[in-house]
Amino acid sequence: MIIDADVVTLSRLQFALTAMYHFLFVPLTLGLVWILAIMESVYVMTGREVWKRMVQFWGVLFGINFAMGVATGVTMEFQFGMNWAYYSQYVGDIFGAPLAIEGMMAFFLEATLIGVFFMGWERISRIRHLLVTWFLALATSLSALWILIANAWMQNPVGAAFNPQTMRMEVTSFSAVLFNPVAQDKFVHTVSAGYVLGSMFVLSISAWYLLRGRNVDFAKRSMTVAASFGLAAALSVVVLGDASGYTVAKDQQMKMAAIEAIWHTEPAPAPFTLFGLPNMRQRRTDDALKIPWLMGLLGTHSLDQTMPGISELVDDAKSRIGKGLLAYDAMLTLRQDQGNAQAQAVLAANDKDLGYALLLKRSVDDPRQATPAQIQQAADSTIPNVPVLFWSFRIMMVCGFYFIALFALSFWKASRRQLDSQRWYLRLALWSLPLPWVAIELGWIVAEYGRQPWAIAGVLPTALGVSSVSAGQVLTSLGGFVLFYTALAIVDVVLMLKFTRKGPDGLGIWPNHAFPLSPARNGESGEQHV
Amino acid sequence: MFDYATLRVIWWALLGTLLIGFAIMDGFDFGVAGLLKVLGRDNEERLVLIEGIEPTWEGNQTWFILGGGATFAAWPMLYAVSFSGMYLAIFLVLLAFILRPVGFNFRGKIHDPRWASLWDWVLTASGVVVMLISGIAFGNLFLGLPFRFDDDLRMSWQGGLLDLLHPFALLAGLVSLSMLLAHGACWAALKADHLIAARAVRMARWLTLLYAALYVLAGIWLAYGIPGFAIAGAVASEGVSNPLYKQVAQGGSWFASYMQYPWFWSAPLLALAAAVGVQALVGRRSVAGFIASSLMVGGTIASAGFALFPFLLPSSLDPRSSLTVWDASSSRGTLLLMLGVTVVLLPIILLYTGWVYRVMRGRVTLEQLRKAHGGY
């Protein structure tokens, strides 16, 4: 059967609609609650009052994004079922795994221990409270590795075998899939980026405090905390970046084909194309400016390797098409005679280039029957867009290189003692607030835009993995996702704007000389007082 | 030792485990939310009973997303067919499980009273929602979906959100809404300040009644008006998992399994002696009503999974195509990992959640209350 192109692009626009909204309240819970952590730990060292209150102020904005981190997440665990059916049973056996583990060893932590954080204040002991919010930390970032253990798995498909059988992929080796190197460097890039948001959270926020002159002590200090963390983190997103470029060189050639936009193989050590206009139609890049040799250097660390070509991959692509419908009709054979020996050794041979054979599906529905045209269409197929990801890639990296020199900026007047002498600087900050917003989600679109026209690799076309679902009820979800993320959007930020005007001053969680404090659930609620 | 059909079977049982778990801690929230407006009469009261479930609901909301990604782990075909041909149904439980969190947050973060009675409806609708839609899905398990696989496993459905509403289904519907429902008034009679707890305690009483004589009902449907699914000819309990390989007769009962297996009864036997046990306790010692209603809905829950043992999701379309317990689970080695996994972290899971109830435990008073919010 032939597949509803409509399905296919409503389900895509869902899907990445619904992970790029939720990966804006997430990477910022990621980040936050270290910076919690880091407050509460001085509170419970030093004993001083401040540090609580600080905990306490920016666990209230920390409540209101997790609230809608938990909430847009919940989507992400059903979608795969409602709309990417057949890439659920298709790739259930493993990719299922990690999502069930996540659940089981990280998220299960962190939503029991949350109502603790905020309402048990006054319940538990210092220490212990401290040790909750220490195991919440930890519990989100152990969060984010099984969910990229699982990203990891879709753009470098190890350890599985298809099984012709039960038509689908299942597990050879979990080590394989757990120690997937791309899963490695995934996991420290997207976790430090994390960190760097909810630095830069704190960063900007205290730098309008500073800029209105309103909570002095409170904002320096907070300050404080978010550069030392931001710097570090920043430096862990560039350096641990490199170490995923690298990995994504090797292990996904396409995609850095076409983030670099080589078009054709390079004698070693490659240019690196600095800027330039990428141009899919003539496959060429415009107007380069390209300085010698970093290409080489950056992706195989190495002076001699090559780093293959856009062309040369193509080409690439349309051999194991070839040998994929090997695979394919050994499949087929194998369906109505079990025991066939022959076909089950070239099955055995092929099944690495069966979803390459796959691609063809999107135009007949028996790939055997393609034509020479359609097998060049669907080798070409295999290029994602190449200048989003050119541009993507250069505006994430720009905005990285920025980080760190703010955050350096920020920990050596920190260390100085002049965070607020200048007021150019606190505006420089406040208004740099967006920025890992925008750097967060180029990364997404540069991970998982490139990883087209696949949804696994190498095994399973995007267009393939859709439900039999129709394009009404994908639009009807589409819609009333729209609606209800608009409406909690505006909620979000009206909220967020709300208390952070309030400040710690006019929640009467700090200086608290103008109001009595009560005992109980100052974090949560932080309004009583009013 | 764990040879696949006995890891079927397991898994089998954690699915179960997981739904009953869900069923009874996330249950509970649900029938609070459900009774929100009934059993608080102003927003102050409403409060109470939305503090008695807030520091623990996005724990227990956490049985739900566990129960979906063990699904999608341990049986990946039923996760995409149930949630893809049910397409419509999940996409309203997903929008009331996407306002439950935020509701929770913002609720109290803005001080006008149209504002907290706006999120007191959309806390109620979701909980109502939800326990109403899950039961009209577990009703229309025994009616059997209309879905059908081709030869890659392709599945295909025909029918859309209204052919969910076969009179049985709504029937389980409402078994499920006034299970759940009484299940949160008992919930209340425990939590919640005196006064409410009063009215909780008569809430509590008139649902078990109303969700008992609606299980029987349900029961006597179930045995004269269904026709029941089974396996025809030899079950291969380790073969692939493949559910085009069997064949499936149509017709018989779907109190077979309970005859074949007679301990099953215990489950409805347990739910409907649990419903006396609410009415007996829910008044006089809260903790053991409390129980005796989550009691009450594992039996009712396992009664249904029995009943449909070894289906998981039959067909009406295509028998042949049903899931059963053989035919539409992971491969061995994914469920063995699993369970590995499942035995380690469940019972720190369970021992944590323990901690939390214990921290956060004692009734929530509208004195209390009146303090803590400088008496507003």
The other form holds:
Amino acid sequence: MIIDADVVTLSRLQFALTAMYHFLFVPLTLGLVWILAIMESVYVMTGREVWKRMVQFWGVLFGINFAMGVATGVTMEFQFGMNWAYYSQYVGDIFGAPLAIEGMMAFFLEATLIGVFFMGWERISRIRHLLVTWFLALATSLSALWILIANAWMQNPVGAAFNPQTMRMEVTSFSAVLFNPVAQDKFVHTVSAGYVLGSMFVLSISAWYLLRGRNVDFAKRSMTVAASFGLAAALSVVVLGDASGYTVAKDQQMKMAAIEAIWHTEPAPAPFTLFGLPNMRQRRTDDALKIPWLMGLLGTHSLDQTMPGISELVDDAKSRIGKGLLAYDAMLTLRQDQGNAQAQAVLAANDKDLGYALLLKRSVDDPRQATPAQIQQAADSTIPNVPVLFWSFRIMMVCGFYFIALFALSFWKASRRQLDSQRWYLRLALWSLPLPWVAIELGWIVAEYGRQPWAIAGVLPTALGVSSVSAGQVLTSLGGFVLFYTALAIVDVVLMLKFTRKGPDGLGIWPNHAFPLSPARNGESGEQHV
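What about the form predicted on its own, after the form predicted together with the partner chain?
Next comes a single chain, given without company.
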């Protein structure tokens, strides 16, 4: 049966919507928890009560965000059975293990630690509570690790092989899955982006307090931590992003060619297109502004290696479709005659290309009956949306360098005790709050949209992974998710604004009688401090 394109499109839309919404909360959790750990470490080392109060206040906002992350993450697990049943059946042996481990980390270890974090202030010693906070930070990062291992396997499916008898991918080396180079690069790059977001969150809200002349000492200390941690994180994002890009150029050549709009293989080292207007119809980039050599240096870390162009990669895909058809025919033969030695040899020689033959199932029931035009269409379908990837990457890149500049400026001002000396800077810090979210979501668009048309790169086309459901059924569940997530968004925004406006003093975390007032400076009201 030829696949219903509407079901595929709606299923992709639903998963994209829920995944991108969920990832509004995950990176903030990743970053904010480490800032809590740093602040509490200062409290334990110095014994100054102000740092404990800071941990408690930012911990409230962390807790709200963590709860929303859990609520939005649960629904994503169900979608694999609801809308992606064949995907789950085909790769469940590999994909299920990291998800199961992540579930135990998130719902058992993290949940236990976060309970002790909030309830243990007066029940356990300072040192033990600090250990809980650090273990919570570590557990949060490890939880993200397992999700990224699963996702990286979708980008670079290592340590697995196709079994023609079960019609499934099965694990051959779990260590290869675990130490997938794509997983390592994605993990460090993603968590560093989360650290940037957590730092910007603290920096921006603290700037808001300073603009209003309230909680001044609290805000300055918070901004100092955020500026220091944020600068280190922003620098690491750029460095680790380069490593991630190198891995993409090696393992996902079509994605890299689309990101850089490399339509034809150019002599090494390839130039970097700083600006241009990708034209998919004519396969060229109009009004291109290029920097010589730069892309070759970044993508291959050499001066003598070429980067394949989109047209050449399409030709390669067409060749692999031909080999995949041999594997597909051998697979069907083995299902009828398991001992057929010739079919076993053909499948072993061409099994890496079987997924390319499956691309034909969007247009023909039996790929072996495909016409040359259908084969060419399938090869052309391996080109992702070049303009979307091209501009998403460049906007993300500009944001990354902006974060370095802002945190460097903040660090310099903090070192000179001038954080509240210029209101334009505070406004700049405040209005920069949404930018890390923009950069992170664009990063996921590049990673996931750039993988199309594959659910598992080179193994399983996205169109084959969907469940046997109607477009109307998917549309109904999509509408339900939109309503549910909209309600959660309203609740989250209301709670975040409510507790931010209350501030540490309004929540009783910073009681007026607990600390002496500091002298007013620069025309601002005094503020309790230690």
